[in-house]
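The chain below stands alone and is given in structure tokens; this is the form predicted alone.
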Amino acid sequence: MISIFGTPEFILTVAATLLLLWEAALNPSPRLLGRVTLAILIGLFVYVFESDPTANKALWSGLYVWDAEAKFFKLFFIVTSILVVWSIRLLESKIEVGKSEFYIITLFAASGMMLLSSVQDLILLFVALELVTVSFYVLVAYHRSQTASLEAGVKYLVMGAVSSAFLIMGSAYLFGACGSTHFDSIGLALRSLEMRPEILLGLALVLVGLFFKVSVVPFHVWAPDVYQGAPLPVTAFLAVGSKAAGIVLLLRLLTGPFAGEEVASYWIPALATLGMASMILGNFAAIPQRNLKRMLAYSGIGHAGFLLAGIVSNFIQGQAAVLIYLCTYLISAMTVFIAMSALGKSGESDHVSNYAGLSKKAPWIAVPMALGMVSLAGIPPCIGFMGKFTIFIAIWQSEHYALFAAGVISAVAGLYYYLGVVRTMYWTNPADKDPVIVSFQTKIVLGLLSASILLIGFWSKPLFSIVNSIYGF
């Protein structure tokens, strides 16, 4: 049995607050604080991994749920945060001011993400989401002397405020119609009420607020500019952590209070349409991009479409497919971002042409980056193939054939720009032949990620077993 004071979110928030006080009082070196941050996250991972998700099904008067799905996402966010912190360490020299605070704000964002995986009430959902969003407001605009970073911060601030307004307005409509903000009470009310306009409007507004966070078409316009202008570790955190936070909320809502057949008859066609649009626009818009972060932003929109497709399946296998896809996306995308961070330490820009001949200058970066790109493209035997394969199976079994066709077309389009980066690294001569120095620790991290891409791709049974055990089939 654990109390609310033993939840991972509470522990991480207290740890981040103590680090903030330590930094203000004693001014430790950023490198030392970064090591302590990594140690805290690794310790928290062990704590959550060893915890029993059935010990407490609900805490905080039912506002907070502690179940297998919540445990999975908490571990997911902790692993993402560990890799992001490592990326920050690689680019620490490029952070002009506030290097220590960069680590601390990352912990607060991670705490909010973990809380989102357990929310069972619209009010707590909004509070947790704002903790994540406000942290990213600061992180995106962290390079204050760079116009691109400030511009990205302003755009993210404006779009974040708009999405929050949609979310809180939708919550107000649902509270007015159902008489409660708790997920279980809303679900009971929706099963006994007719689908009145205010209920549908509330549902639509809440979903729009979350679609902004996941960067789903047509609520994606902020993503390319913000990804390009933000510091590279923040781009990685947005691409993986923030997207997964939005997906877990969609899962909680659409498989919980909004899971009834009458309600689902409204949101399933809407999500299927947005999923198709996101897959097609994201992948085709990524083709002409020459800035790598911008390319990954558009590809992330495409990946969001695949995730929506899994949710649209509206049955247990579809939910499991979404979790598997998120795992494959985490490993593949973070491999690419850490490889970029390792190269960024040497002063390379984000333009694809600057990766020409990278295999000759830095094979320890080129190989993991190529594997990450191939995996994101969904080519076997890499782990990314399993992610796309499970989504396609879920779509086909739910008989959404138009969505299936859009997914196939989008996956083929993705091959062009992902493999284009690999071609640039291996079949183009470098502008200079100066070798890139990669630390031994970074080689170990990139080696482990590369091995995960291949090993789990070859032998994915443990991953399937973990996800299947969450849903009991």
The other form holds:
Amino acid sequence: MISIFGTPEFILTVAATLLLLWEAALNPSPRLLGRVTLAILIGLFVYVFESDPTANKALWSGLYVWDAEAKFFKLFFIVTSILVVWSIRLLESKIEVGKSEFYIITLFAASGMMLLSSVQDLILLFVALELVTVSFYVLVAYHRSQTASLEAGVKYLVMGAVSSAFLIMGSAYLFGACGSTHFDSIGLALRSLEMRPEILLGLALVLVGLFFKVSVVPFHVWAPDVYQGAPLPVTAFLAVGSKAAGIVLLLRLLTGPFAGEEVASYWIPALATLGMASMILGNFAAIPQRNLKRMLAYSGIGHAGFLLAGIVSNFIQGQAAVLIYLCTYLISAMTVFIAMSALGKSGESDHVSNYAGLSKKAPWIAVPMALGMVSLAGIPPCIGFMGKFTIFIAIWQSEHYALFAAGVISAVAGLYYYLGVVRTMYWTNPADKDPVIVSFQTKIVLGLLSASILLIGFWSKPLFSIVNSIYGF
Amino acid sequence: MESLLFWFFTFGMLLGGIGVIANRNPIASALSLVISICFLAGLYLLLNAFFLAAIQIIVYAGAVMVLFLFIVMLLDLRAEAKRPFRWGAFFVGLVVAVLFFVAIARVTHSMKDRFVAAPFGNPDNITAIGNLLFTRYLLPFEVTSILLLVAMIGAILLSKKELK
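Okay, that's the form predicted alone, but what's the structure of the form predicted together with the partner chain?
Everything in the complex follows now, all chains and molecules, and the chain you saw is the first one.
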């Protein structure tokens, strides 16, 4: 039994506020504050992991739901935040001002994402999404003396405002058509009404707002510039956390109130087309990129396409495949980002040429990074292969053969640029001989991530059984 | 009379909105937004939503926009520099805008027969809003406060001259 004071968002928000007060009153060193942040997140992980999602479902007058899916996503966002905080710790020396606040705003963004995994109402959806987005406006522009970071901040601000406008306009139409903002009431209204154009327009506008967050073609234009300009931990948080937050909302809406066959016959073709476009454009546009963050942005667009494909296969297997894919993406992408942060400590880390001969200079970074890249490319036996494989099965079962073909083509195109980075690291000579120092703890984190890439890739039954237990099969 | 007022407020709002985009001078732009907001408050009045109309004027036209103007004047923003007109962007934008307009117009047109007179707003709707805000919608209300806190920290972090 969980009271409203026992919800993880509540605990995290209170903790973040207390950290803020502690920072203002006693001025602790950012290193210590970072350590406490990490401890809070790990404690919260244990707390959520031990909680029982079946005890009580609706909280806060039904606006907030606490079910197995919410629990899964909350754990997902906590793990993401832990790894992002680790990346911040690695790059702390690069933050000029407000080192402590960087951790605290990350916590606020994390609590917003966790809240998003529980929303059952359009009003709460909007407010929680704004909490995440506003935190990101600040985080993206954090290197305020660097033009690139500021430019990224402005671009993200404008795009975020436009997407929020779409979302709120769509919510207004849905409210007008259904007479309520609650998901259950919308679902009920959809089942009793005949299909009305205003419902479709409302749904389309809400989806556009969410597509911006997930960076789906053609709403992806902001992603490369923002990923490139933002500080590295923020890029990681955007790539994994923000994308997953958009996906959980899509799942909540499209498998909740809009799951009905009639309305699904409208959104399935739309999502399939956009998913196909994202896969192909993302993976092909990533090939010529020489900036690693930019490349990962385009690859992230491609991954968004795969996730949409999973949602489109309107089977319960499709949803399970999306969750598995997100887990594999989390582990693979965060491995790459943490390896980049570990290297970034000693110099510029964005450009691919900086990785030349890394295997000789810093094998502790090169091996996990190569594993992460191989896993993102979806080569067996890495975990990324399991993700792609389950998505492909779901697409095949739902008989979207064009989508399947596009997926195969873009997966092959993906091999080229992911392995290009590996080639640069292993088969070229380093420009200089300066050794890169990696701390013992970071070696452990990277080792754990690499081990999970390989182990879960070989033995993925636990992951599957967790996801399957959510959907009860 | 009411429909006359409706069209008056609507056209005023739209003209204000166009003024926001069309003006190159940021101050004129901000003032156009004030005009647009005031006319929108008029529409709320027609719906008997007096509280919303008052809040619209006090908070948006008053507090927020005055703050905007202050900042624009403090930063001493010049009129936006003339950029070369890009026909490509103009046409793509035009096509998207027309498509969007057609979609909205068609949907609204199809709703025409089902329009019902808006439930005549309860003159006592301050109580109703307050009740909803502090009971059913307490969670979004509280999240908004956290949102404002983050925005405040962010504004200080990004703009304060000397930070340690």
